[in-house]
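Given next, in C-alpha cells, is a single chain: the form predicted on its own.
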Amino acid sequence: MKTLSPLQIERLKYQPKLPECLQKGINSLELIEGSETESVRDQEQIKALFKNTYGKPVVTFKNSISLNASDVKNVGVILSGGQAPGGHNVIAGLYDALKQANPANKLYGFLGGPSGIIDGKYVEFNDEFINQYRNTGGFDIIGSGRTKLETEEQFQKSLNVCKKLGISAVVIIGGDDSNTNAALLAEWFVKNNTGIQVIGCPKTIDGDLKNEQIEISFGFDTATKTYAELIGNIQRDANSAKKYWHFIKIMGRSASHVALEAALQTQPNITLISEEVEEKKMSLESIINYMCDIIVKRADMGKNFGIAIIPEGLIEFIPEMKSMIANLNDIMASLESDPDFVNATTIRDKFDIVENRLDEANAKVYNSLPILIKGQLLADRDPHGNVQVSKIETEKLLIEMIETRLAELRSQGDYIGKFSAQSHFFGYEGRCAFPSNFDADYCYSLGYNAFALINFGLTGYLSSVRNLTAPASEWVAGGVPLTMMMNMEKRHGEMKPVIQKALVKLDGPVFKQLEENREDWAMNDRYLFPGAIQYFGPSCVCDITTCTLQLERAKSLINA
C-alpha cells in the first residue's frame, strides 16, 4: 500500500472541471464540422503522403437534445516522449468518458511508451487503478518511452496487438514528434482498412506544439510555474547575499517559450531568447558583450549580483555555433566507425581528430571553446543524430567566457566590480510536478474530449480544447486534423513529414512584453516571487494561468 502525503490525499479528491458541452455527458453531443483544411506548408507533398486523412475539417462539439447510443469500444492509450504534468488526468478523463458512454467499454494502457503497443505489453484499467493517479504528476501510471512508430513492421505489430485485444481506437499522448507518428499510424490504419482510429493529445512542457486551435500544450502551465518558484527563491537569495550572479538554464530545446514565460513571472536582470539571437545573428562574442555590459553597469551601482535566464537550446541558435554543430553532427556519424577515433587514448586526441575533419571556420569555433564544452559536444547523439543540447552546459560556457572578458575590462580600468557566479539547470524539476488546477482541468478535458472524437468515428485528429483564459465551463471542445499542422523537414538526411514546431514570435505580444521591460529589469531589481503553486483558495490565486496565454488571448481579442 502506498504511503501518501497530506497533499496527495487532498489532490486525489479534486474533481476536474469540464467545458459545459462535455458536462452534459458523452452521449449528448453533436458534432459541428468546419471547412476543409490544408497543411501549414508543403501542401502537395503532405497531401500525397496522407491520401486518406488529409484535408479533414476542424470539428467542435455542442450539446444535443437527443441521446446517442454508444457501441462497445475498446481503446488503447500510450504516453509518448518526455513527461509533462497532467498526463495522468488525460488518461482519467479518457477512462471516465469511455465508461460513461458504455460501462462495457475497456481501456488498455500500453506500458513503456509506443514500444508497448508493438510488443503487446499492456495493463487493463479499472476504477481502483485509475483512482490512485487522479490529479497527480508524472507518467508512472504506465510509463513512457521514445520509440518511434514509423515503419511498416511496427504498424503491423501494432495492428496484431489491437486485434488481439479488440481495440478499435488508440490515443497517443505526446509532443510534435509523437503526434507526427500518430498521423502516420492513422493513415496506415485507414489505408489498410483496419477500422482502428487514432487520436492524439498535445503534450510538451516546451510549449512549441500550438496553433490557432491548440492554444497551449499541457504541462507548460505547471512546469513554468515550478521553474518560476525556483527562480524567485534564487532571486530572493541573490538580493539577500548581494554577491552572486546566478546563471539559470531552463528546459526548452527548439523554442524559448519556457524561458520567456518564467522570465515574465519573475522579472530577472537578463533573459536570452534563442529566436532573437538567431534573428539578429548575434555571435557568441556579442552575447558575452551584451551580458558583460549589464554586469559592469550593475557593478558601477554597487550591485555585484543578478539573475540571467538562458534557454536550453541557445547554443544551436548562435549562427557560428549552429554551423559548427551541423558540421560536427555529420562528422560524428562517420567517426562512430573510425578506428582512430574509437581507439583514441585521450580526449585531446579525439579533439584533434574532430578539428582536422571540421571545415576551417567551424574548426576555429570549436577550438575556441572551453575543454568542458568541447567534450560535451562529442557525447552520444539523440535519436535524430543531433547533439543533445541538454547535456551542453551552456550556462558554464557563458560564465567562463564572461570571466575572461571581465578580466580584460578590469585590466583596462573599465570594470571595478567582483564577479562570482553560480550555475543551475532547471529541467526535470518541472516535468513531473503536481499539475496546477489549470493543467488538472485542461488534461482531464483533453482526455474526455479524445473519447468524444472516437465516439464520432474520427481518426487522425488531435484533441483540442480552446478559449483557455476563460473559466473552464466556457472552454470550446473539438478536434484538429493532425495533417493541418504538418510540413516537410530534413531528418537523417531525408525529407520527412513532421508537425511544425511553434517558435517564439518576436513580433508577438509575449516577447514584446519582455522587450519593453528588459532595460528596466536589467538595472533595477524588479524581482517577482511567485511562490509555490496554489491549489486551494481564491481563483485569482489558484486558477490563474500563464502570462503567455493571457497576453496571446488579449492580442487575439484586439485583432478580432
Ligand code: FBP
Second form
Amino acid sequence: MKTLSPLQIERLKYQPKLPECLQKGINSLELIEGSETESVRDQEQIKALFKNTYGKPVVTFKNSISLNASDVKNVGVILSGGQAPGGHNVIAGLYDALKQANPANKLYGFLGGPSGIIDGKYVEFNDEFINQYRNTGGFDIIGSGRTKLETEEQFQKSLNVCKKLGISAVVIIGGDDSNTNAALLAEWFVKNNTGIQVIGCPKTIDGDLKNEQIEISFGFDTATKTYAELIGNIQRDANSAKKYWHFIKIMGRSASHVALEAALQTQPNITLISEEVEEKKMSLESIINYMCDIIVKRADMGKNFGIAIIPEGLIEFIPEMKSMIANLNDIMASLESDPDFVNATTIRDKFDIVENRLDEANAKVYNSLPILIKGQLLADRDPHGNVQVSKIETEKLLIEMIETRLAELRSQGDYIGKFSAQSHFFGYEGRCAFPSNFDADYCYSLGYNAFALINFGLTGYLSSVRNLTAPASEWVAGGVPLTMMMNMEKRHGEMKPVIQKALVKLDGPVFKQLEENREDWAMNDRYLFPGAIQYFGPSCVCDITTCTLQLERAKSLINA
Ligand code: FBP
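Return the form predicted in complex with the ligand of this protein as a structure block, the form predicted on its own having already been given.
Full complex below, order starting with the chain above.
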C-alpha cells in the first residue's frame, strides 16, 4: 500500500526560495525603522484602545555583516480561521529560522486554532514532524479554529499556558479577524508586562487582508489558480455540450477579489462584482435584468449556454439586502438568548419572530425571498459576528429568479431560447491544494521573517514580504504594525476595533481589466483554459503569480 502519492514525494523535496536579505541567515540582519504610523481610520479611538502598541514604525530588514547573538527563545504558533494553501510552509519557515538562530529554541504548535493556547493543548515540533508537512496544503499539522480571543479570562489563561511552556513569543497565522485577535493579545501582553511578543502572518484565500505594505495574503494565489482550472474545465464542457448555463459561486467572503482574479484567468461570459453592485446601487431586480439581457442576446445568436461567476458575498452588497442583513444581524445578536427563538419548533416560527422585529421595509425584502434563502440567512453568525455567506446559495437564488424573468420575456415574445442551468460553489476545492511555487516560497518567507521580527523584540506586528511580482530573491522583508490597519466597525451589535477589510477598488487596474473586456467576453466566447497548477518546468509557467498582483504592480510603476 502506498503512503504517499508521487506528487507528495516530489513536493517534499522542494526547497522554498527566500528573499536575498533573509538568505544569509537569521542572525545577520539589520532592522531599518520607518516613521511613526497611524491607523487607517478612527485614530483617536484606536490609539486609546491600543495605548502600548499604537503608532509603531513600519520596519524592513537588510543584511548586516555583524552576527547578532540569539538568546534561547520558545515560540508558540497558532493557525487561525479558514484553511489557505501554504500554512504548513509558514510553520516550516518559522521553525527553520528559530532553529538556525539557536538550536536550543523550541517551537510549540497550539492545537485547533486560538482555543489551543487558552486550553493549553499543544505539540512540540521537531525535524521529523515538520518534514512530513513541507510544501503540502491544509492546516492538518496542528488544525485550525475560529475562536475569538478577546476576553480578560482568555488572555489570562493564554498567559498561564505561555508561562508554563516558557514561551516568549506567539505567532498567529490568520486573516483580518485573526490578526485583530493578534493585536488585542499583543496589547494585553504589553499592558501586563508579560514580556511576551505577538506577531501575525497574513493568511486568507479571500485576498482581502492587503494594503500598501501587504500586497496579498497567502493562499490567494493557489486558491484562485485552482478555481480557474475548474472554471476552465467547465467552460470547455459548456462549449462542448452547448446546453447549460453554469452559475459558479466562488468563495471569498465579502470582497470579490477571488471571483475577479478567477475571471481574469478564464474570461467567462458574466462576472458579477459585489463592490460594483453596491457602488451602482444595483437592486436584485437590476442584476437579474443585466444577466437576462446577456442570456437573451446569446440565445438570439443560437448560444443557449454560458458561464456566470458570482462572488460569495454578493447578497450583502445588494442595497436592499445589505440594509436587511444589517438589521437582521442586530436582531440575531439579541435573539441568541431569546427562549422563544431558540426553542421555536419550526423554521416558519423563526421566520415570524424575525419578520416581526425587522423594520417594515426590511421585513418586506426578507419576506420576498425564497424559503431556502430565508432559512440560510438565519444560520448562526461566525464568532466574529459575520453572516456565513458561504452558506447562502446565491447562485440558486439567481437561477430561480432568472427562470421566472425569462418565462415573462418568453410570454412577451422577447425570448426564444432554452435555459437550463447548473449551479456550482467553488471554495473548499481550493483551500487546501498543494501550494503553488509562489505560495510555497511566500509562506516560507513569511514564517522565516516572523522569527526575524521576534528576534528584534517586536510585538503587535504583521510579517510582511513585498515586491512579490519580482523573483523571490528580490522580495523585501519586514513588518507592519497591526494597529496601522485598524478601524472601528460594528460586530455583534457593538463598535469594535478590527483590521479593515480591503475590498475590490473599482478605479483600480484589476477591475478595469474586467470592465474593458466584459462586453466582448459576454457575447464572443473568449474562454481561457489555465489547466492545473504547474509545480515543475519553466519558471515562466510555474512561478508566475496572479493577474491581480501583476496589474497592480504595473499600475504602481506607471504612477511612480
Ligand atoms: P478566513 O477569512 O478565515 O481565511 O476565511 C476564508 C473562507 O474560506 C471564506 O472565503 C469563507 O467564507 C469562509 O472561510 C468559510 O468558512 P467555514 O468553512 O468555516 O464555513
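In this text, the rigid core denotes the largest set of C-alpha atoms whose superposition between the two forms falls within 1.5 Å. What you are looking at is a predicted structure, and each value in this text was computed from that prediction instead of being measured. Positions refer to the first chain, counted from 1.
With the core superposed, Ser240 shows a C-alpha displacement below 2 Å between the two forms. The rigid-core alignment places the CA of Ile141 less than 2 Å apart between the two forms.
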